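The chain that follows stands alone, in the form predicted alone, written as structure tokens.
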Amino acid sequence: MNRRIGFLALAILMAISVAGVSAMGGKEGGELVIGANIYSFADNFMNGVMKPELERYAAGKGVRIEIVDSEGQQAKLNDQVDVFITKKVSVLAINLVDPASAKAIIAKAKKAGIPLILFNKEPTEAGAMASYDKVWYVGTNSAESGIIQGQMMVADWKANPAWDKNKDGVVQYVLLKGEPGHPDAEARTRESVKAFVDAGIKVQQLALEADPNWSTQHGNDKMAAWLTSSFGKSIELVICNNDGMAFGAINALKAAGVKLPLYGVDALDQALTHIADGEMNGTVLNDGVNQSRATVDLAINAAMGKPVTEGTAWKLDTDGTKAVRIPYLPVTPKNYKEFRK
């Protein structure tokens, strides 16, 4: 079955199973309003996938969602949460700027007695989630994306001996990393390379650069600089923490007339096109659509005082983390058509 169709079927089932929420279905008969943010509208994935789906899905459920841009500033997000509380929104859906600052947001929600759904960026502070009984998390298993990306790269490396340009049996790689300290960036960086080590393949890191904005421009600038550096001709593999930076790297490679194995994460539509054109070897579906839907479903139930997964297909982790985790999926030249919208 086409996996996109499969996801749509799942969404239809959930839409049927979750009672529709009318515009008057909020607290004490008032309008149900979700106060939400995106950590930065400059992020390809968050603004291009999650924001529109949050808006579309909430509208389909008959609730109002207000989404603001935190512009990559935790202080700005703190102020935005204060504004939402002053407006007396029914529930908060917050995409943290700094995963290490979750307790401050949770404390604000707790003091105001407003349920809180954190999404996409998981708190890194010990005990943060346990500090409030009305806070939950929607996201992924951060390590899973790096593991899947690494497994794809290992399989392809073994299948393509010519990729080892200097025939030394060592993978000479460069890595475009996302936001330092972000759970996804740290896990993807670690696990993607660890897959080679676990497979008994030696690796050599030629360069690694991080970008808090995960941007295409960063990918372009760093890849262009690496190609003209002293180690430029030694690069055998390009690892990218997300598709946005991968797009920039592809632009730089094309401008230099160089072709190298390259992998990303997110499975954005543009990435599927690059795979089809042979400019990208693989990516990992970061299912922002279902992350958005789970966030809205949990927010609605929380606002109405129901168990957050009631009437949905979502499941909370059994380890007490109060988290719904959406699985990642590998996207390769063999199956990318299944992920076309």
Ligand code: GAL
The other form holds:
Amino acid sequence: MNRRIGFLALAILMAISVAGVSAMGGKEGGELVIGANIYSFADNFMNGVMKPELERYAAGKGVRIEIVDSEGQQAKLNDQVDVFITKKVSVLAINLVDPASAKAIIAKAKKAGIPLILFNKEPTEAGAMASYDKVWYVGTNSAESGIIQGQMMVADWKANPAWDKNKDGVVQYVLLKGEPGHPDAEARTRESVKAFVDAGIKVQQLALEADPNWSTQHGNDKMAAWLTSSFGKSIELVICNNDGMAFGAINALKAAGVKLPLYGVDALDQALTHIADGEMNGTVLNDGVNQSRATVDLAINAAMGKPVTEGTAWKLDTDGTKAVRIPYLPVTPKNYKEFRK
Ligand code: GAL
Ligand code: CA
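Switch from the form predicted alone to the form predicted together with this ligand and give that structure.
Full complex below, order starting with the chain above.
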């Protein structure tokens, strides 16, 4: 080989290996790739907040993230995980479709020796998290969102005696629940209502509807049906376990020319606008930006065989659940401007 070509080849090889090391964060033999999914791209919060931040933050860290849409089907997600494993991704970041189907996914990752970060839907099967030493969870403390929403509602109820339309001292409420069996939906349903009971205020549930998709369409349809039902005129409070469903309920209320106190969870941009317009009384920040960042940080560390929170500000729970939990925050007509981007 002529000396100049030999030198050039060597220089190119060196450049490739240097670029390779920085792009893949030190993993030899290729760039660091995160194989990820969102349980449904139709979900306002997951698609509108978490997906863009997962992509933006991973890009900033010089790693590749591939995010697929599981379209609300656990069977589809199982297949997508198989494909990621065949492609030899460095690490998996998985948003379960069915929170009760974590074990199958964990077993796949374990068999392939690939670390796994679960996010947003906490596994509900006993022993799931303990079944693999390289699985972690990033999410929230579900109950906290219901407690915060409940406290906001209790304070507002006390401050607005006119909300008790029939003056019976009882809160006649309707509730849009979200996905049955989802830890967030279950805890929010329980805790928000419990806040009234704990404050010594009686409650009466007029209706409750679940929706696996947490969707605006569902919120609209259910609220419209409730308003024209036999108890329609008795409704005094609308509790929504997420903003997506709240937006639908607001549409239905507007269409019927009815104004009712209404609360959500997530603090999406549109919710802040509804609060500004007086169409929503409060929401709870579900900090998807930090949940996304923690997911990527843990994924990178896990792929590199490092302790997952090393070099980050995230803390693993001390209860043995191997979880990073990002706090919720109350968003009210008084403070919503602080949450505008
Ligand atoms: C919740 C969120 C909902 C929905 C759900 C999906 O944390 O509040 O809006 O996105 O996750 O699992
Ligand atoms: Ca009443």
